[in-house]
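Have a look below at one chain only, the form predicted alone, in structure tokens format.
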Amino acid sequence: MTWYDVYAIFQGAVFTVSISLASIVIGLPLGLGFALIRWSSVPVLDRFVVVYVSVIRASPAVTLALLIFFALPVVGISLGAVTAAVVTLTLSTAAFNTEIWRGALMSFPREQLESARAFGMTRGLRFRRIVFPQLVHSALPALVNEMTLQVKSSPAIAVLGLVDITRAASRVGARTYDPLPPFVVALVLYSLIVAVFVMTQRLIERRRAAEMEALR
């Protein structure tokens, strides 16, 4: 295996990165849309809420990411393979997220709520103050571990023809006829990018750690 093979490898993961850092991005926010739909109890939505997360979380990614790029333009909507990959991992990882939030907000001390409300603060204010800090505290480990498992399940995006860090070490593999070398070079890589999620989370962590020992 050449320093080039090495290279086309370490595109896939750039394209790994892109596509998993995009859904997440769009399904963090999506996901705790749905759970404060579920939190409220709010008619029609809540029940679309439901459907959407069981069906979701019970389809696989490959399975997911055909459907919405062949079964689509059966009605109309056509969507190029990248598009299409980033609504497939948006979609799954929105549904993880709905439970992951909702698991959050189900565990939140009502009581702080009604003592806002006592001082007055607006509904927006006492989301924004009180609720959403501490379900970031509370829901981030869950939430940092669906962004790795997002990360793992991109290989599903191959089956429309994207290469993605699996993709690109099997045709490295094909093309030497030594898949040994390439796929640990894969894995090196999968687990380089898992390692800056978890970091990442060990600093939010150590800050609120560090700005709550300041508000005592």
Second form
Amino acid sequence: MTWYDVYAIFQGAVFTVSISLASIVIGLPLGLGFALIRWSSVPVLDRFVVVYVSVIRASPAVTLALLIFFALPVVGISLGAVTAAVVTLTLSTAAFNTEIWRGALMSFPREQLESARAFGMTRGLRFRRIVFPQLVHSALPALVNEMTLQVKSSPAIAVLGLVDITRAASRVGARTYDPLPPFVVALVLYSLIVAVFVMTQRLIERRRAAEMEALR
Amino acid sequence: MNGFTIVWDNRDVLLSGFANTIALSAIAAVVSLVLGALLAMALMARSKAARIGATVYVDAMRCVPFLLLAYLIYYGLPSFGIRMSNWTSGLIALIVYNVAYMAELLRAAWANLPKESIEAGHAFGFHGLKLVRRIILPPVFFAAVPMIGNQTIQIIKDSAFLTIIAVAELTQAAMAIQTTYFVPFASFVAAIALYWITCMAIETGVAFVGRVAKARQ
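Mind giving me the form predicted in complex with the partner chain, seeing as the form predicted alone was just shown?
Up next: the whole complex, starting with the chain shown before.
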């Protein structure tokens, strides 16, 4: 394995990170929206969300990617491989995020909502000022955990012919007939990516703890 | 709707893929649960070396995507002179990967076990392996059933990755039908429906075990 091979796997890492980040950035608010639909039991729509979450939670990312890439053109929506990959990962992470946001919403203390209502806050204001800031912090650990799982299921997009860390590493291994070194490089890169997520979470939690301390 | 007729005509292809997915996942789930219990013992062991070794293994597996491990086992082992069919390498990859997750979730359930029952076990003269087998593991398993169910669903989803190393499982079967007849929508929807039914069955099973566990108390 040469330095060029390491560079190739590193390029795969850039792709893995950007595609995972794209799906996380879209999937977080999408999941929150779905969770709010269920939380406020919007008629009909909340049934859709239940079915969506249940189906996506059960479908492997590989199968989902194939469905989106090959089947959508049949109904006239033709997506490029990269777009199909982002859509796949977003749909799947949004389903898991829905459950996480919903769990946090369910355990949100009722008294706070009632007192906010007593102060005459409107529904939207209540959510923005009271619910959301606390919701983010209670859902954060589970959300970050889901993000790391998301990074690990991202190699599924290999079926669409895209080259991420895993694919790049396996290519180097196939060419040099020595799969162990590229595997180790890939392992290190994945660990670094996961570590960045976990460290960001700890940083946010520490800041939050300091803020809470200052309020006392 | 024509696509679904074609898939129905080829249902034997899809069902044999489905049978493979079920066989792979079932064997992987059972074996990784048993080995995971052994690894959980190492994670909770008094000996520092055993603890460190087990932790390194579990953490390494939690950082690797499943597909990367499957690639390594499928392409890597032959260079050490170990040759296996893609089905066997797929199964081994599923087991090696999920042992770590099973061990970790059993460890979490074990750590939450009330100290009293272990002390009572000590008082009744249970020690070492006998203590673990008779006093610790049964309640740990019952407490961990929901997580074991989730992990089994994860194993089924991981098994779809094996289509990339050409294991004839459900996704591979759907892909085969799609490439022959160009019915992508029907074939992948059928595959996802089968995955969904399986996961629903597991969730129902978990709920049932939960009720049994509650009734036993």
